[in-house]
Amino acid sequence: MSPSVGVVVSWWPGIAVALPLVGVAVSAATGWSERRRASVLAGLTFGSLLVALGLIREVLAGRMPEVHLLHMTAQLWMVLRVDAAGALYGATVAALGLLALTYAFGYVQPGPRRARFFAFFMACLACTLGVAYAGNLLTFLVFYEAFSVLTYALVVHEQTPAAIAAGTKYIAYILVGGSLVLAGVLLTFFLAGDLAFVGGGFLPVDAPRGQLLTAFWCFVVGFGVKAALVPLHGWVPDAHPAAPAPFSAVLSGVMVAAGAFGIMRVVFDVVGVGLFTSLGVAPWLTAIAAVTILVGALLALGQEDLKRRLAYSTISQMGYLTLAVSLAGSGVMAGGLVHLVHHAFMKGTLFFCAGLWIHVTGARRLGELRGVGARMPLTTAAFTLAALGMIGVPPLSGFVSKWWLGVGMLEIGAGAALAVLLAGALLAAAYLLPVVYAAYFAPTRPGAATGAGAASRAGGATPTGDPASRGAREAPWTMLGPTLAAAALTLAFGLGSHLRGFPLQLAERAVLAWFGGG
């Protein structure tokens, strides 16, 4: 197939995916010192980030880099093709992956499980980049299913009974969801004879309505499992507390978002806005998204375990992305894409901070965090910054994305959706500000559970060192540095949202292709 206008043949998308795959072999190599292994893994991931940023530059220059990977059948290729939406998501995956990898060097303890963790981490990172850069549904499916299955090994990494149970629940949900996505792909190919993503969609509008609806709902339910849409969210609150903190950050920040990204691709690059509207499915998807926002936030309120509270918060935040898709307005969809990026770093910061509190003090329940702000001021400041961003306090990145979501809703007269947006922000304040209050202002109770005992009862990681060493004010810089960097991005994306190459500009490019046929 000859390249279409704007498409340029380039190996760079393949290189972005291949570099983390090399890291899988590096992780499994024997005879390497931990310092050497960590340096090579960090270098490979940093290289992938540089390529991802270079692909953003290509997209902004009006080019669409493409590489064919594998000829699967006479009619179907596995192909990577980078458009604005994929470039935005891919750079987010690479950046958060690098921060989480650096964090994991200090968090994951030496031993036989360490090499396994990094091997699966790098494989998941590569496959998630493949999802971001997929040029058709077949490629999307292969990478999506691969990282979904590989994630199991990271959920059960600690091999505790709670982790094994969480992993079993996770894999059951994911296999059912993946089967539905496969059914949607097969039915789409049967109806259209092609699977290549096209801005504006490619499904024939004159196809039988029942088959179109079946394909659409197979995709929504299948991807909705990964996106944690209510009532398909049951795996999330167990998987996040069980997984190591650096992977929880990636899982919540970009891997759960892969489900929402899949729904975006289906609506705008497979179905198309016109057919999506005429099928009459938008109100149903809007209702599902609204319920997800509100139920996720309400359930977060009742969680004493901090990581479970953050997991339910992720469910709520994925509802915003689906809500933006369901409203099918250009402005609100630009806000949704921006929120995908901003949420990744805000939620990554929150999970990083939760991991640091567990690592240093063993505290993971709200009552055990009393006074931790004085003991770990930098960690607590980072958590506070990200929490305020999640609520939507200006000038942080969460305010920017919710602002554009709200403006887009007003543009199309979606007042009820705006009310849900505001209610979600208020509920975010209700479940995040008590953590900040406990850290800074709540008096420390005599005999409060801390240290190894608290970690053991909560199922968390055992703090390092003896009780005296646990009096250290902060975690090592290998973990604290990525945490502060993620928090700094929460501020930078807010203050610099108008700058060239920042998420808003790429989101507007993506929306132009989806709504303007460009």
Contents of the next structure:
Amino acid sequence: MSPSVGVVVSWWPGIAVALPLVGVAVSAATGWSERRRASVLAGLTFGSLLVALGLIREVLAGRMPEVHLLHMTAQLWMVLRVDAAGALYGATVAALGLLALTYAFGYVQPGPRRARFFAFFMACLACTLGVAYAGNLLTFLVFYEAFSVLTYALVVHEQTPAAIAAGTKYIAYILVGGSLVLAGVLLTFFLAGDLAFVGGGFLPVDAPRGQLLTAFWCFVVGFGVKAALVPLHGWVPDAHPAAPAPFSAVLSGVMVAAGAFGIMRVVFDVVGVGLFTSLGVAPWLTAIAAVTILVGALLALGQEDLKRRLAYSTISQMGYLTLAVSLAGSGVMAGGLVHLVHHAFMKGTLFFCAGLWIHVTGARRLGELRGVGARMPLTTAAFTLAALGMIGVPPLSGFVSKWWLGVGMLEIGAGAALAVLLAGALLAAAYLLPVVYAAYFAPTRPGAATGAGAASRAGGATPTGDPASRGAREAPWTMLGPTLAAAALTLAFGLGSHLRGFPLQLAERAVLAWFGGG
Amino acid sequence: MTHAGPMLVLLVPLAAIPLLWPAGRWGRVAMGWLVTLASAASFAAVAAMAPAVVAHGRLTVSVPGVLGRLGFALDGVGLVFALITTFVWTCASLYAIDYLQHDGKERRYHLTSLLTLAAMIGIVVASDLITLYVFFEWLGLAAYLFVVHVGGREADRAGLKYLILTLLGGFAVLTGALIVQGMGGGELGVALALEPGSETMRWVAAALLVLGFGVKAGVLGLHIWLPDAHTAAPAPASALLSGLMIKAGAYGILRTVAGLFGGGPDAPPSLALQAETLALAVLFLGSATMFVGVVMALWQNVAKRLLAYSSVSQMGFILVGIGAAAYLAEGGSVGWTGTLLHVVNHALFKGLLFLGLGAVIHATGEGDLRRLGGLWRRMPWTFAFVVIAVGGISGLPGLNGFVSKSVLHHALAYAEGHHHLVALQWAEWVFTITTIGTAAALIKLLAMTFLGSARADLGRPVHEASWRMRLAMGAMAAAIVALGLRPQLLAPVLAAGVEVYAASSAGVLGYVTSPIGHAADLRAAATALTLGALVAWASARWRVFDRPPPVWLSLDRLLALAIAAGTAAIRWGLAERAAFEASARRLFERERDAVLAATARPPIVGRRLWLRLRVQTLAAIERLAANWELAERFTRQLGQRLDESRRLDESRRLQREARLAHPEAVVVPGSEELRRAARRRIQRDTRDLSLNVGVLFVVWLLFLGALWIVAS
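Okay, that is the form predicted on its own; can I get the form predicted in complex with the partner chain now?
Shown next: the complete complex, the earlier chain at its head.
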């Protein structure tokens, strides 16, 4: 840890986590008008975002806000402590959460399930923030498990047979993963007797190699389920299409990233770079990440269902994070952290757009999107922007993260990893551009049954004919606004990537702590 | 000198974009004028900076905070490109107003036009490789909208081909830029310093950059997108694509070869050697490109395709110029003069040719030369402009192409005299032959369009182009004549450009002042024109080019063949591996016996469970072997289907040719079903092939990973 960082006691991390928890009670409160409830929820999340941004300021000023939540025994306690990586991830969670919440006000249908959705959504948000700000492994585990389980209610929200099946698959995967993480935490406690995150790691170097390896693989496999490492990714392509679009966005943008974030924490704050390298596990992790990137992207190519396609894209893109961790170079790690943030907003935009298309035209499949560009120009423009960002077209944010990943890889001479990175980006073009093409250029088939059935969801006039002939009709602003905002962030993070307080600076700060100023 | 100009000129077209919507309310003409004015304003802005560039050499400005740091600089080379870009853009935009009148998608066209103009300007004012890459990628993606503008199946296919190659090229440039950045370089004006042990990486980076930019420049082998895309786009967009945007690729190659990997006066020998080799490679690439391009152009019977192949060939001239100039290093002033002058000239005459033939297509609705003819009476103005452009490109003395081709020829001769490489002698012959071929191809175009009598009933009255179209073409024709008679008009700007990479520009004025003064040049031009006319006549007389080009000449087919060969090789490899497989089976059996022998049942596991476990393990191993056989069978089937689809493709092409030759022939009933079936089959094959390649790729990757782990 760099000496300039000073721990200060501050309640703000606790407040950031607590504000959405208040929202849980608000969602459950009966007798409130929908409008009032919505504004209070948005206000609470906005407050949480403001606190998260304030914490970024604190971290940049060289302070490390810390608050103790609970002392169980002399060695076991729960603590929130905000370092650069946590502040970055926390702000991403809060910002994407706010966008998705606003979007959800328009997307989630009124009815008895609406209150449940918001209650669980807020709880998930709180716990994910807890994961971001967790100061030791125990806190991390508690929040991680909590939000993993809470997510189930959101995956099965629509209660269709497909959603229930996806939920069952999800919970089975996640519980097994979670128990492996628990095993890892226990082993770590046994080996080190301490659980607080320290830049550079705290596992004793002289511990038996077999036990260290077991602990490490427990963590990687456990978190790998959440991070959708191939072959542990089975739940991802089912859960995403089943969940409501705003939650798919959050699930894909920050919750899958929580798994990668966990791997990051374990490698850099528990095991430490030195021990990680000497254990000899890095090449294996690299191979797994490379396979994840390529297989995820190749599988995405064949998907007709848009949300499924995007889910596979998430698998592929989250592989970059694991790849960055496994290479254990300071430059490439900074690129990886930046990619976490940038990917969240790009993928958020993509899922928001997919949701808008479903909401307005009922189009879920690629073939049904023909001519939708003429009808919903703003939505399609946002999708195009985010898709180009995912491919890494300058000057969008995806370019920045891929650039820094690439520069970092060349720094440590990992040419093969660079080839994987570029192949992944090329495959991203191959699976995302057909969507853009279908929306803008594909000839519309007269009398195509686009959304004739599902359009009743929109509640408006029953559309007839193909989408292009129906004239422009965008979704209401509660949903379009967050979509455009996320797309704008994609552009802003690209253009302003080097400004103070933007992800790159924080990522460099985080990497400094992990690699000891090197 | 610091000067905000290079960045501000980039903002001119961007600022016009939001004005498109209010202008659209005034009508389509207002939108067209807006774009024309924006292009003219960019031209004025660039021209206003010219004196400062001539005086100070290089204007720089950097914008911190955007993508790290975007750096802009305008030097002499960039100035030449920027001037001609904005000038031709103005003319093409003016022309587009009337050309697009029944189009219905004008706003998208004009939006694309402004976006690509900004990207073009961005490319030539970029001062470092990252900024250049940003605008290059932007240009490539935005120009896609030009290619698919007309819509329909042809345009879609051309667009897909274009997009795939552009993306691949973009990634090559990105990788090159990453490597260059990693070696501590990136400023275009500064040669990349040599670090010991980095020679291989330098080669990789240089090759990636040249190939990546080469996609855009239409270098031989990477040009396969170009004829399709330039034909599919509307005429003014073709003029921009063919006259200007492919120059972005040449510009990138120029900066790579002469700037980043240039030797410089005090370079160590190994670096100078590399620079020289790279320059020669570009020179020979250009040589091959110019020759193949012109042969293919001669073979075309569709006006725009002919022009597109001619563009490929002309890019070869420019690449030869770049190669020769870089090869001569500080002594390359004659090469740089020829290259820069030819960039300007080609933009003018190729732009004008596309606009002129566009006017013909607009008036007749027909782009096939075999159905045109005798138009000079109906379209005298257009005829006159096209004659000037054809004269320019064929090197008629008194027009601009003569000057630049003569200077390029001198440069090639100097390069040959430098180390007396025999191969350069050959390059000079290729140069001469290509000049003849160019004249022949363009004379063929001119004759078949405008001369003789009409070959087919076009079914509508033919009208002369509108005044705006004539004004646009007239401006370019005037520029061609002016630069032919008085090339020294450009001398100060050229001198500024030449000074960027050559030691002195003292001779520039001499090369361009008295173009008609050299008897040898005149003789060469006269020979080329005469022989060209002869070739054009003879080929028409004996119908040499009526048959489609031989199949082995088509690069598309070569690519398909390569893929088929790859598949066949895999198939062959699989067949040859029967022995290997037998040994593998033996190995498996031994393994199985070993498993059976070594795994005695542990006492805590029940016998039944143990048996089941063991049976399942063995089954899993067995299944692996079976999968291998399955993959082999699948590959063999795929190969067969590929052969079949190639045959179908071939018969389809023959049918098309037959239909074109005999349009009156009745369409064979049922051919539609056949075609559809063939299409479905080809789609399926493509899908299977990509799947196969993907699986092989992953397997190969796993194999590599395993090797690596075993090795380390």
